[in-house]
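A lone chain, given as structure tokens: the form predicted on its own.
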Amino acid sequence: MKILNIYRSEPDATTKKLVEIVTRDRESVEFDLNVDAPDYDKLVDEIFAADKTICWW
């Protein structure tokens, strides 16, 4: 199972721990929206390639 983690802001320690728990023994990909120019085309491709998507605020 492939999980896509999308970060709206810089993840804090709690978020990092939750991501670690959720993605344990699974393939995971991370995508940061908190950069100057996110690659939205890549994001759409990643969403369709993932089995589950989690947005972290």
Partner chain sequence: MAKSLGIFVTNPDNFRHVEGIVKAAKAKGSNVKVFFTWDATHNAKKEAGFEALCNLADDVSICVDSYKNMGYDINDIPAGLDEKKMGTQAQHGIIIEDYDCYLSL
Given for the second form:
Amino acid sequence: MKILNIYRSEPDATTKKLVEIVTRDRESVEFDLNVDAPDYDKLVDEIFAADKTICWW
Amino acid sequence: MAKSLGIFVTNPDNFRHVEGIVKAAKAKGSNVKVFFTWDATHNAKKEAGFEALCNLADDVSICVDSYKNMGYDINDIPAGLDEKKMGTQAQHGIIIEDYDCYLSL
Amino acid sequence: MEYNKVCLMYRKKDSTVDGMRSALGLAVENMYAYGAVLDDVEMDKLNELNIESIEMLRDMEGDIFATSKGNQELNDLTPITIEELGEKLRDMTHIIPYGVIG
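Form predicted together with its partner chain structure, per the form predicted on its own context:
The complete assembly is shown below, putting the previous chain first.
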């Protein structure tokens, strides 16, 4: 299973802990939305390529 | 054929991301549905690009109960929507059940 | 048929009750729906209508969890630790960090 973790803000300790457990022994990639100009084209490609997308706070 | 994409919007501060992702997904030929709930329904009245988003995406709806809770008159239907698009949480269920990819924002 | 399993997580007080309503909305659509109130939220006592909503959710094999003892005791929410929640999320088809952090 390939999981895409998207971050809308800097992940805090709670988010990091949950991501660590959810992605344990699984393929995962990350995308930072918390930037001035996110590459939405790349993000959509990654969403389509992932088995599951989680958009964290 | 591009996968379909359903977007569940719960954060009122993410409209630029909704716009950016819908534009990118439509450019790839995706069928895109967006549903706004709770205080993200403010986007329907306060974001200048909301009507254009409704025209670009294949299906845009908002939670009418949330809209009412945010202080709006449910007869004051936001530009870009019609009465049928003033929906319930069942719209979220459709996104989960019927779309290839799921995104919450 | 594989049923969807969905968990919404709440970290802001004023969107928590609405987020629970979202979970109930999915349960009536034949999904296993759960909500988790995280430590950031200090809830008020739920009203009768919201308590009934949680009971309906539990009747449909869903649940509302809380990580803080205060919320667990005040509103009879099911206790869970952040580690247990993480393990539960591994089994979900959809994971929804709801709204914003309060």
